[in-house]
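As a starting point, one isolated chain is supplied in structure tokens, in the form predicted on its own.
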Amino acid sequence: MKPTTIKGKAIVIRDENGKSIDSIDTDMIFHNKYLHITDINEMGQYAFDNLEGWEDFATRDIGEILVIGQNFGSGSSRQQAVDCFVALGVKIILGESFGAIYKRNTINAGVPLIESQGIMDETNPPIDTEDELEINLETGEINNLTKGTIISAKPMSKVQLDIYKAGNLFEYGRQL
């Protein structure tokens, strides 16, 4: 069974002034021309190629938490949006809101998604790219190591964790 509090090194998204890049949508997170692409495994290296600054993501030290603004995924319903993230072994995205159906396709994939809005305000202790952080995805709770800090989040919900827990919506159904 998966684990319910998740270890890992964060990368933040922020542009080029350390200031939070809000509405990030998925043609910017894994662009319509690479959509033609079907192996999971080759997805990763397209992550972020049409967000500016941030087009070399994939060749990064990029950790295992993905930490964003607000309105993350906004836009098409693609699912190499969250499948590109997958493949570079991110664990579970941080950010302050989701576009409606990105939240569920990444659910629904088996990521967990942490909402906790101002967790990119520099008037809260900020989370930095590298701080080590444990994150309980039942409670909410993101347990800055590095710092020192609590944030609290909202915990997700008993059956986001269900289909998180089984590995996908697909195996979560077959359990029903």
Contents of the next structure:
Amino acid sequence: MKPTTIKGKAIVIRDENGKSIDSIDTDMIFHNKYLHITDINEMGQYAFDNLEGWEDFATRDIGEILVIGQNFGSGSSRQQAVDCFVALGVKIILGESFGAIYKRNTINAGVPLIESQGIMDETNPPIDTEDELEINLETGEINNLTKGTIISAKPMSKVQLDIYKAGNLFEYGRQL
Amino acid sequence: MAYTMIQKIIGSHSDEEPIPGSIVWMDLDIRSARDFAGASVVKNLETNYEGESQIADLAKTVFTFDCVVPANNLGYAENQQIIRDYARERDIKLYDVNAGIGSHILIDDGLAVPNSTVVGTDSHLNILGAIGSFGQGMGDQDIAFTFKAGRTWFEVPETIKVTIEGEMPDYCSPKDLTLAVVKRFGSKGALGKAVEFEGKAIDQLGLDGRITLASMVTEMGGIIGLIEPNDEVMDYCRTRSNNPDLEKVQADEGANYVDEVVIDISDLEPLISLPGHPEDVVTVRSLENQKISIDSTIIGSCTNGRWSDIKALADILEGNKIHSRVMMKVVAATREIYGKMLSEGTLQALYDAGAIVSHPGCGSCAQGQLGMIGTTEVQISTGNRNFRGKQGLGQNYLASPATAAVSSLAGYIKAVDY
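Could you please show the structure of the form predicted together with the partner chain, as a counterpart to the form predicted on its own just displayed?
Once more the chain from above appears, this time first in line as the rest of the complex follows.
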């Protein structure tokens, strides 16, 4: 049984002024010059290598929880833009909003995704890189163990949870 | 509970209530894949469901080849063979390289009908909103799953209502109306939303004009643009699907819209998108003084490759010669339209004017079967996207078939007389 609570260290994608970087498209996440790569083990090294200020992402100690802003993953339907993070050990993606196809690809790959407005702004206690978080997928509660604060985010939907628990969409399909 | 059109369609294909923002399981009437990504769909099915039945319902599963037809490179040739072999082995319906654009075939062959749900690997499959069908483009894993399961999950979108007021001037075409809407919304104005179009000018649009309008909701970030079918569209779909009992889909009185937008087209003028950005729209007349020379025009695509588009083009070209510096490429959306060009004498008129007429398909979009331009060349396309590099590295404008026609005769960007 997959855990419905995920604990780990956060990496928060902001610019040099500490502002959330919004509308990161799939070419910034995993550039189209690498589209021929089909082995997930080779994908991690190229994650964010076309995102200004984050080109060295793959070599950092990134933790398990990727925290991003609005309209993440707009653009093409490439699955590598999700898989490159999985290859680096990311276990969950927290974001304010996502491109429609990116969101489907993440959910279908069985990667937990929490979409909740305000995660990155001042309406909530801040989350910083290296903070230790504990996230309840069923309630959406984000417990910041480092800062001792709690954010109430939107929980995952039933379908998302079902696909996650099965492993991915194809595994889930076997149960239908 | 009063529902919008998208809620009505999803609701009639699901056991769950179609509340915007909620995710529901939705039955799919048609699951399709094209030559683009179709081979990956096959690979996903074979890898994940080895030794199992991979197709839930043969009658609801179809492949359509339209992207690079016939294949003009080895990659597409191999991918098309992978799909052909898979389809033949299982007796899956395949519209091969001679058929035309998949989304149009689905309408013309009666597979997509009002109130149906259809998925495929074409990001413009939401064009089916033209007949009140919920079409949606998806990635190859998603589509492979639908072949096996016959259904998928979907987050019910909110709906924006767009009311078109006023009558369209007779020197304008549905493409001008469409570009006015895209200009109003911009590239993200309908992000993640469904759009419903209504108003007298919309009621009067024929099927071809509806297809043009619905095809560019993608360029506004929208999930789909739905149009309530009029009697003409219902008759067409009933005939084509051989189902006289087909029912119209319409929004309920009192349905809830997240936004309502009114666009008055009484003063509409012929419009054109500047290179690189479909939403960067100006009047054609505003460019006329600059006498911008053109090297190429392409008339076709899922946006403007229907019979009325070709007819509008031929009416202007008839008895005239295309300017010597312009290569005009004409690509009908389907083989049926191509056949009509032949029987109605349109092909002769295009030939006499100096046009290059190709076989049906997607044409130049996504660097497809033909029609690239060089780095400093200028083209007017009747397609829906003009991102740099998509149809060659040059400057690519988007406009109506009529604007493309008069500009092709003049040799520079020029509006129809008005």
